[in-house]
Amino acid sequence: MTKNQILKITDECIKCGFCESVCPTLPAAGYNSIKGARGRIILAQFAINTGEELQISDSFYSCLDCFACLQVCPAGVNAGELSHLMKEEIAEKHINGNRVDIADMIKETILRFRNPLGLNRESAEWASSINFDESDTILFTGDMYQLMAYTKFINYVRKYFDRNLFNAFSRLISRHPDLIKLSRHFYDINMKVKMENNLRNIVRLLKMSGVKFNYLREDEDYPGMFLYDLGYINEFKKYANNVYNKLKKLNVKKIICIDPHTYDLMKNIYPEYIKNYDIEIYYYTDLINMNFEKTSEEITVQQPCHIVLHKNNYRALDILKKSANVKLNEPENLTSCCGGPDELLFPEIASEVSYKRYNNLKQTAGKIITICPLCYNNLSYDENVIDFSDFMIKLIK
């Protein structure tokens, strides 16, 4: 069945290559042209089609599934809807791929402990002075704020590792899982006092605006994204399914995400794999409802790919501009991404993106506003990179 959608897929596309000019991944990649949508299409087509045993896996693992492609292409055709189609293909060994062994690394640590790294207790002491409400809305973090601090760490030790080493880690580690519960002791301090605090500010802001909410503290499982993003649909499936009978056994009935992949994730992705899924999804920002002061300080935003490009809805552009002078150097509508997704596997694709976007915005104005903690963690070059959360309850009357 999969194959047969990604020749759908294929057929439809018309080789015009408007996709490259908006590809992130592609100039990053020096212009290699299997890590650019055209090339992954054509890539895939020979792949499905020969069945002969090639290195594809880098070419579809790098595809940051921003979905700028098909904001240009004349045929409507996804290369990252099919990007993500042969990671599954890779991954099901449905076709011949390279293995790729930091994504079987991760897809064992999230199977085992819940959590990419182990973390569960750490993840929630951020929430441990704070006092939640008795309620069937939960604050759902999926983790994402809380592990950027490590990832961080992780990807500037990594840079100073060959790559051969560092995939016989991740193997090693597949084999030991347990081993990544080390990672507790490797963080940016800077980067986990930022993300705490960012939580907090959440937290902070929802209270004044009326919300009663609760948090399951460490018994809050993450998601699997990655279980998705790389293939695993399988797994990823049965893991859904898990955490959602889980929270309909805890009577949760709706529930406030904090980040876009994990919105994206609950409420487009959730549904697909799930019976009878009835659990409301809002975002977090949906549900700020009090003043701010105004300010005539010109800021630009960071929109997130996986809210304006994957076609969902939020409130955080306009509260923004009823608060500050927004300048964006594109249309509402569209937004480049930060390269974030790629920081595990392709940290020198990643780089370059986030680094290119990064001037992008510096040229629109002089402080950038994040509504993603991988955004954020990938565009901080400066001081004057500042979530949403951060700069909005500075504004608070």
Contents of the next structure:
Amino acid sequence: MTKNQILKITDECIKCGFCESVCPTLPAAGYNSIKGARGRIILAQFAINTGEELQISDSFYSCLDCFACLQVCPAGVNAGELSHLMKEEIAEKHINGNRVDIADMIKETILRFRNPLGLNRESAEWASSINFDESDTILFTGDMYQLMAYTKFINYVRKYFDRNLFNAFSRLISRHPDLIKLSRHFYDINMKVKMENNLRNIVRLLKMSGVKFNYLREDEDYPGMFLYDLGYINEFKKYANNVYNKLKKLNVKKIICIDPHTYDLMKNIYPEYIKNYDIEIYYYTDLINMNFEKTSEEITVQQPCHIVLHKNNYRALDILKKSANVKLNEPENLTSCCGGPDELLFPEIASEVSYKRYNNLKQTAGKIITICPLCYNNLSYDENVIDFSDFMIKLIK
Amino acid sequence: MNINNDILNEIRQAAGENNVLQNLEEKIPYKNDASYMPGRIPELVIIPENSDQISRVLKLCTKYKIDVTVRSGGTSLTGSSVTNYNGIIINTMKMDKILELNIASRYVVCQPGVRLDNLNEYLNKYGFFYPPDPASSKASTVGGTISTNAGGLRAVRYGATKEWVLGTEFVTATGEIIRTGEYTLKRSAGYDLTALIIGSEGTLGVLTEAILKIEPLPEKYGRILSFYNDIYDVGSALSAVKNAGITPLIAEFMDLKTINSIRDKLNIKIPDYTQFMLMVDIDSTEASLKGKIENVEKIIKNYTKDVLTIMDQKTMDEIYKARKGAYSALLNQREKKNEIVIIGDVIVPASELPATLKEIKNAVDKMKINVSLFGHIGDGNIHANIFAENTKTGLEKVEKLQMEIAMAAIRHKGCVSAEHGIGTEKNKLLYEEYKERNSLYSLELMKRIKAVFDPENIMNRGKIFYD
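Condition change, the form predicted alone to the form predicted together with the partner chain:
Entire complex below, previous chain first.
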């Protein structure tokens, strides 16, 4: 079935190469075509049609899932979706000869701990002094803000590791998932402080907007994004249903997401895998209803791919436009990826993409506002990169 | 020649260790370009960073008689950028820098991997642009468009790429790094080697740098759309505009099938009777544009009652983008899933257009092949897009129709390729063109020139020349 879906996509492609011109991973990978959108399509077509045993996982796992390719393809071919389907084929071992040790490790730890690093308690620490409301609406962090400090540290260390060694380390953790909990000792302290402050900023903005909501603290499950993104669809389906059933048991009716990845997953992907899905999903910026000071500052905005290019609506840009002089790098309905999704598996590509994007944004305006913790983590090369919540909190009247 | 380990090591050393792809998986994407011509998986792919590396690699390739194909954006529609033999592909995409802009002298210096839209995005900031504008400009590159002498929508006013290249840095097949032309608008200095390189499709060597002319952006322009049920009236309307001494910025036509493929993106009301649409851009100074547009409207209204003028930049941009995506969008008009759409490309003098179109239509009707027509009517360039089953029989029918269309173009003083190059798709058609003109010796001369640049015949073998 998946193979048919893949061939349907590849057969519609005429290899015009438009997608390559916007695919952020192609130049970041030194124009090695298997890490570009068109190369992925040709490779998938070849692999499926010939059945040859090929080492192709790097090609599809390096896709940032940003959907930039789809925006320029005149034939409407979605190379991002193709990468996703190929990851599914690889993860389900339908294509021989490919191992993705880091992905396997992440899968094992999520299934074991309901958190990629087994840091359920640490993920809730930021809210220890905050009282939440009794409400059937919950703030759902998806652990994204919290995990950034740890991934930043891991990637810092990874630069000094040989890839084979890191793979061996991943296999070890896959066999002994408890070892991942050691990561609680290794994080970037500045990022941790910044991210926890941003979480508190978000809560404050929502409370000041009159929104009543609860937070599940340690009981909040990681939503399973990595399982989905890395192609473990069978596992994801089961896992997502468990997350959903737990939320239903807790009588949750509405969810406020605070990062674009969790939002897109719970709003658009969960309903595909969960029968009678009836929880309402909101993005926190859409619920902000208050007055802010105006500033004459010129800012630019790193709009999140998972909202803008995946065709989700959100209000963050409108709020920013009312408060500051916004200069965008591209039309409002377009954006360019920060490189974040490649951070764990391909840190070199992530770094190339993010630095290029940072420089483009920096040429546009003095301050860069991010609306996604992943974007912030990847683009914060200097103090002029600011999370939306941090920027707005300072403009409260 | 097969590349053994010793040669491989030499090539790796010459190209730089990190610039060589040798794993099968990494080479597979290079078996395709934007054409339907089948390519082979190359033995190696080299992605060099500079001309010295290219020079060293080419010296080895000449020494060991290794076939070389040059590629950048991989947008060729005639198979120029895939290899037909065991050999290497040199991909110049890492050489993607804009090196110098000189507004006073009206030139920009670029490496071959710069994409045309990126170049124009850069130039637009300074109020300038580089006129060649193929529909693939988002992906096509300076190197690729020079090697095929690409044209595009603006050719009616500005001509094809050959009008815009002042000079080059070029590495011959033997590894000599040469300079052709220079930075000046005029030059009277022996044979024009720059002109020889333009359109040579990688058969002589590798382009590594280009000095390109630039133009100030038009002060203001507007777009006039008009609708017809007879192709003859389209040609007549445009001829009348040109006879009035007006050269449009662009002059495009498209048939109903093409209109349907991009109808949702055009977002305009199209009269029910429409079989063809003409799209004409008129530029002028801010003060006089309105009058000029009204004048053109009046001329066109002699041939159709429905004329729509658009002055809003955003709408014009959307329509332009839709027109540039027309070829790919035609995929949605396929009747069967295994059909492919093959884009034809012939040109005749503008005055021969109505008669040529009629002959093409007769050939299409006779062969009962599904075809859509669009093109740069202002310069006589017709793209007949053929819907064909991707089978031996289907492709044989395409070949036959391509020949009929080519012969029609030749009969009307035209050429078998306007802007896509020859590649492997059209080498037989090119042969027929020279045969019809009783000038096969021209092809012989080309082969002799190639032998001077490429004595071992390693560069893009099988392209241009029909053996």
